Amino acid sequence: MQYWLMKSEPDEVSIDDVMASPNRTTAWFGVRNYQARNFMRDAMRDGDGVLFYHSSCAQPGIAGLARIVGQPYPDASQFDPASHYFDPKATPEQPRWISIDVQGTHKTRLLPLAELRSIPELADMVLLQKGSRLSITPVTPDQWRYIEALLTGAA
């Protein structure tokens, strides 16, 4: 089992509307970075861990747990033309963009960024790296078990 922090925009997608999604779940798409593509691509697996994680917000932070479920599969975005995610590069046959889905198992109370700096325990994580602007990071196992057990109340 992997872990990743995925970054949403909550005017987008936030951990309210994936709670409200049916079975909780939601295609996770636009995605337009390759090296973010390629982890959900050839990496994520069904039950990886998510910390789901709100960006490009008045206070950006962890909001909630979530699970990968299934396997990726070309994002359709890529196609619709009326779509902000189109490509006109991409083509059924030869899909250049993925989505996977995530699916929502605890709203949290919100685990600020600044909040996250300030944990010695914290200070490797990809997020909180000079430069890191990936929409998804890979969580270490020990960095996944500290931020559930503070989100969960078990620290």
Contents of the next structure:
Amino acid sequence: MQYWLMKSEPDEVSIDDVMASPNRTTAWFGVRNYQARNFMRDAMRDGDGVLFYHSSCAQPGIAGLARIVGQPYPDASQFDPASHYFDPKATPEQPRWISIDVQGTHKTRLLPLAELRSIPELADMVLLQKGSRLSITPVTPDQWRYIEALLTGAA
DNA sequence: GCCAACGTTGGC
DNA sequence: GCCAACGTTGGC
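Moving on from the form predicted on its own, kindly provide the form predicted in complex with the DNA as a structure.
Let's see the whole complex now, leading with the same chain.
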């Protein structure tokens, strides 16, 4: 069991959008960074925990909890010339980019980035390191437990 | 809108 | 393989 933080622009897909989806599940597509892709392809497992993060918005921060569902599969948008995420170098025989399904479990209060930065126990989060921009970053079990308890009141 | 930081591309 | 130029991310 591993844990991840996944960034989404709420204008594109917000925690409310995820919770309103069938089965509260949505395809995570449009990742166009190799390091983030490799996490999806090589490390994510069915059931992994996800911190759902709102980025590039007025109130950046963690907005909910989710989990990984199933296995990765080719991202359909890479083959679609009309898509913003079209990649002319990708073919169905040799896909470059992948999707994975994410199921919302809780919408939480917004845990703002500034508050995350103020918590000593979370100082080592990859998200908070200088220059960190990756849209998918690993979260340690300790970091997960701390944030889960903070947001859900769970022990 | 600004800009720092990082990633990708492509000529050589 | 180097590296300059360019593009993107994302907080502020």
